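First, one chain by itself: the form predicted alone, in structure tokens.
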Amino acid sequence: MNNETKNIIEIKNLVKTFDDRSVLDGINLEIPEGEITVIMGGSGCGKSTLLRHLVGLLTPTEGSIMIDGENIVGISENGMNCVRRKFGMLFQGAALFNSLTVGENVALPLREHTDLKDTIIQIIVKVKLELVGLTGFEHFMPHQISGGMKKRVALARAIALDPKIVFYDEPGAGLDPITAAMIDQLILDLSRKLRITSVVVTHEMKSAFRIADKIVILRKGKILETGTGAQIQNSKNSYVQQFISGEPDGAIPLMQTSEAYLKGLLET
């Protein structure tokens, strides 16, 4: 990261408990404007949890949050609302509404958030889908399509309104790993030529090593690591190896990984 580069989200000290058990403990993030960052952890980790805070869903027990400029910890809903316009979100299933097109679905935040005419709104929708490599798909509706291409008009929708920052939870969920592939190299091709900062929340070990200018290892709400894709992959802790290869042995006993699993299930 380069001198010029600014800190887009700031996150301090977030502590975050449900019913005296501590899911974050103590987090402490910069996330650099214009970089990819990926949040990668086993199950029950937290990262889901952070995500969620990120996006204004839930309230730290302690801590703030920094989004360009601002602490929406304690912000009011119209003035949250005011910093939600600065980003976009990819959802794990896509979530396009099944009752509107394609070209209705990426329209969707245009219609609710400005007071563009309809002609200027077509023009838009058009760009968005040629940039996820969908022109021509206005009129399909989301069963007309696959899956990769419904996670690619979700894409489309996430940037409508030009935000500096898009997250997305699990991009690659339920995709073949072709598919998978082509999702990560929209969000690079995305970033780099929209200049968007990207937050990307997966446990694809390829997909991070693909995408990411940063990595953030989570574990028991703590912040394990954090490094390049290169740093991770060489690092000396023996359950960052274990994550990367996947083992069922080694730093993470199978026990542990159950009842990661269940203390998830209970936060959702």
Contents of the next structure:
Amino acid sequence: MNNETKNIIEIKNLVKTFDDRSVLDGINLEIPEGEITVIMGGSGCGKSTLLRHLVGLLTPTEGSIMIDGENIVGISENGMNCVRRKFGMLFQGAALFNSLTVGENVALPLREHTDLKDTIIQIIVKVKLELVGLTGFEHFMPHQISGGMKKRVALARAIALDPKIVFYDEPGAGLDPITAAMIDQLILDLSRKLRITSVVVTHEMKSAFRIADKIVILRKGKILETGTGAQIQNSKNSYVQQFISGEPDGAIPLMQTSEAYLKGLLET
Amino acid sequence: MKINQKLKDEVEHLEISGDLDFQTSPDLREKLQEILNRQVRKIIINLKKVGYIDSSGLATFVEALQKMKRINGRLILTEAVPAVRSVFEIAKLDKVFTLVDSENDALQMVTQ
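Output block for the form predicted together with its partner chain, input the form predicted alone:
Entire complex below, previous chain first.
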């Protein structure tokens, strides 16, 4: 990070426990403005839980989350609504409203959060659809378009309000490799052109190396390693190497004999 | 956001200062509407004091341009700072708007 880049998100000592199980265990992370940060890790590592904290859907057990200078932990509903105007979110399943046209889906945040006139909203919708390569599709219904196109519509909707930050939850999930690569290219383009800060949660290595300025690897609710794509690729950490190569056995045992399992069996 | 306005030789000159965003662009729209209602056919908008423009600002100019085209009018934008100009470029709207570097260039174009 150069000296002129500020951190738009700062997470300090973030802890989340469900009952007595710790899902996030003291996360400290800085996300630089205008860059693409990819949060990675295997299933159950806490990456989705971390994302839910960043968008205000979960409240931490401990710690603070500063977004654009504002601590969203303990913030009022009104305060959170103001912070939400600063970010867009691309949900894993695109989450379009099936009863609304493509154009109406993109227009939704503009109708909900602004007092703009309909003619202005219609123009903004056209501009956003052009940015995701879907000019002319505003009258289509979601069921009439492909999964990749749905993701692009969802992206157009995520950037409708000109957010400073866009959060992506598994953007390539459910897409074929070519379409997933296309979505990656779009994330790159939009981030660079619109100078948007992107926070991408994924478990897909290829995608991470394609787009990330910074990769954060989570394991068991802790940050295991942080670095550029090249630094992660050259990591000496055996878990990171196993994760990159996708080997079934290594630092993460394929079959783990749980002590609790044995204890449970023997005690009955 | 402030708008300075003067009508000279049938050309409406606007100079906008401040950010053009979701909060302020409705005021610009109202101002442009008022000018268009007077059947003004030549408008020059100086953007040198606009540091930021968002999608709603952009859309407001697009709507004005659509209306000017219907009456065969001219709408020219001048002296946009690079950050503002790039927003037009990203949306590929630099091709539909006339963006010029000086008020004089704009004046020459509208009086041709």
